[in-house]
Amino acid sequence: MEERKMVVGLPRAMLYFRFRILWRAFFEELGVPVAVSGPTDREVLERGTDLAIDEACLSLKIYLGHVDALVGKCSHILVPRVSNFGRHRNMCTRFEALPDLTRNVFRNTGQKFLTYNVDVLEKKKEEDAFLEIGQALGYPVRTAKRAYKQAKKAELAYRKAKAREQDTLCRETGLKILIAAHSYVIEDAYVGRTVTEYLKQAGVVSLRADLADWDAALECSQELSGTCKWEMSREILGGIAMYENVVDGIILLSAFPCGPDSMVNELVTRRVKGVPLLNLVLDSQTGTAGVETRLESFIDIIRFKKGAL
């Protein structure tokens, strides 16, 4: 095993924003350096768009652009397959096909890809998947298992800290708006930052549905839907159910054309009453000015309703 030459690349897109603490802590425990692609910009998006089929969602196009930015710069690029975490806890099919899709797109580059498979319905748990990664990199099972357990502790501590931050924001004064979106949309520097930065400049207290305690959110999601099968969508639904009574408005933020979001956002529109909603769908052609205009109008409507305008 040539540790000095081994560098694992992490594309700063899609599941990176959900698992970055787990991934980085795991490789750090193993002593394997990681290289993270830079923040999304127009060049990354355009390169990913060239590599993707026209029907691909904006998030997948961005992802391929980030993979491209890492090709040739690291020994391996991590591309996981995450199918489900159990019954009615499925992930979007994009995450199931990601390794095969990525290998096909970059088949002529000579780049090595590192993958793992989480499919609890097929008895393939997350811990087993990480042990396979460790073995693939040449580490003993015992070493990989210790690294995973430490990484899982770091991830749990991070999630609890973020959930506490959300609870603290709920007690703040001022206009509060809940952003209901996947982490890879809201945290993307090119896509979601326009929204979060505008709200900050407008003096709005922003909460995020996806940062609610995951276990509590999954349970609370039943209040809005007992049949939603997508894990991350259920977490967002649960976050909405947990915070809808403490916020003044909700922004449903999506990347075009996300299939699960198109269904879930329609569900929220029909079932959440008494709270102003803004359905904001972003694509590669969405201009900053247009987004800011819609946000400004939404905030004005809320303030007018509260008699503060």
The other form holds:
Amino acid sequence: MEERKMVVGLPRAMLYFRFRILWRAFFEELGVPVAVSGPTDREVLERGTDLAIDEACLSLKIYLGHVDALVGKCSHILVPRVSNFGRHRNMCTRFEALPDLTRNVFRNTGQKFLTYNVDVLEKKKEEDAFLEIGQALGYPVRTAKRAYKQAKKAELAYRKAKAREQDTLCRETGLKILIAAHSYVIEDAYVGRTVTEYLKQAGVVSLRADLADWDAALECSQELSGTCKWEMSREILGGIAMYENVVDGIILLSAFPCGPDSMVNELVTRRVKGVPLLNLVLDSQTGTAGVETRLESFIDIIRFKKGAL
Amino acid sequence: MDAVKGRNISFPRYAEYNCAFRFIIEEAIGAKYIMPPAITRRTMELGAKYSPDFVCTPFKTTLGSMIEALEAGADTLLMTHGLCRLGYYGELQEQILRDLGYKFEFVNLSEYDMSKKKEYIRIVRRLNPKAHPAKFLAGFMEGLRMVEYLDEMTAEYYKNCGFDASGGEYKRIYQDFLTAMYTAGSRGEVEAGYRTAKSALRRVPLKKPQRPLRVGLVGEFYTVMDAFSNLEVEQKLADMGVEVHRWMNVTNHFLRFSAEKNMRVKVRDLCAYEMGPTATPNIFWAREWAERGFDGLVHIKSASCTPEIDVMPVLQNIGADYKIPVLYLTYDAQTSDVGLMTRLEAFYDMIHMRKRVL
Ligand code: SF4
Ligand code: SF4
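Let's compare: the form predicted on its own is above, so bring in the form predicted together with the partner chain.
Let us now look at the entire complex, which starts with that chain.
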């Protein structure tokens, strides 16, 4: 049998948007080519919806659609398990289940999956996890270690730059709206982008809560919620706490029926006073229908309030 | 022991475990326990009314039960920590209740680091500054024993009650046992209640066929155990003449944790990692029962329960590999008895027919 060339597939969904710098830099350092699935479109979503359990969140449906698009086209597809980074630093349980869930859904395809496990409470740190991948692909520990260190540096630099960008946006004049959402919801071409594009063409400056400086955000999240245990929700909460006084409105953007958001966004609605809030929940049926109308009237309300002041 | 004056503690309804909560609060901590009323439609409706729409159902049920506990005179609410969304229930429920205007003290275990023993003492002291450490330990251990008795008797009950040949004795004894646990005021009463019921159950004549229909229940922690939340699915199946098995309970999940760790080893081929709070035992038992020739499996969860949705693809594969029917049930505050009955009857007809053919 012909030995197939090594190509690692990266589904352009879920944690891709959080870890793409880390992943890409790591594989590049190792010299392993990667293939990223294309941006989400109707077809990807439909395929994923067919593959997923009905009640799963929109993000998982999109994810499975992306995995499907890569199946048979790469030697491996990367599906990490990221459970937690320590106490009160958990990921949504879906990210614990992801590798096994994906394997079970695609078990008849013969596709190979590459997984790693970050579970700090069980003493599995991110670095160890990356050494695991290196090993699985046949690289010596030292090479993998160096690649991880380089990749981590690139990721940190990128995050710092993004956080600075948010701070700059804060100083812009004009109407400013903060979007509070998971990165993969807001950056998804088929769902979140409808919102950001609309705001852009309406001349609104949009900030992102999830891009605020992560360390500062984790700390600040305590102001809004003392026992929130989800890392990504805490970053978003922190971002809200850091920016709520400089923006004119906040959009809580969520993928139906997101577990953490179902609670965190309710808490935000009850605790963040004095800034207009818009709750937008996107699902696989309605998609983004009606979103523009709601955004339009939200902006009108803010403008009206500002003018009246 | 001196009970602290003016402190009336409650904890939301959870299956039949409130008898043990009461015992621990009163006998171990020396405070007064307010028993929240049994869950009814009203509890569910209250909870659903004030909860965010797409939060999982146990959040709504426990919120409703907290409201009813406050109405019954509780001034201190205790809420647990836990994996998954459960660990975040407390903070949001407290906020909702405060926004509604209720006055109470809230003791949220999620605010403590429950991996440290010291924290337990802090909590006990907070509930009753005069609590006596030795008495606490003895009372606490007996409370846990009550949980074990409860789980043992409940498992026994659902395996056999569908075959009671006496016309209702089995059920009556089980109900009496529950009453004994809810009213026990000392270690002696707990032990006596358990022993009486155990030997009484043994004397009830059963009419069980050589190969009865056997069904195993797996699923989400709260809904699979709470008879009101799952609309008494176990009793309904038993009444059709089914031997009902369920491994998941507080004893097995919390008090015998090492068993679960060892199950991991056997399910590696189906799932390489821990997929969620109850994934391992669910997957383990689904396959175990399939291998033992059970006639069907029922998977139970509340609406939008993330970890149980994620286990479903594995269960589907087990169902396909072992050709065992799996009934998937999702519960929300609107799930109706009639709808459930229709699905259970269809499921029963199928497994019954297969048994005759096979
Ligand atoms: S955080 Fe929400 S959107 Fe993301 S995987 Fe979990 S349930 Fe889905
Ligand atoms: S296991 Fe399911 S029902 Fe329980 S907290 Fe998690 S999502 Fe909610």
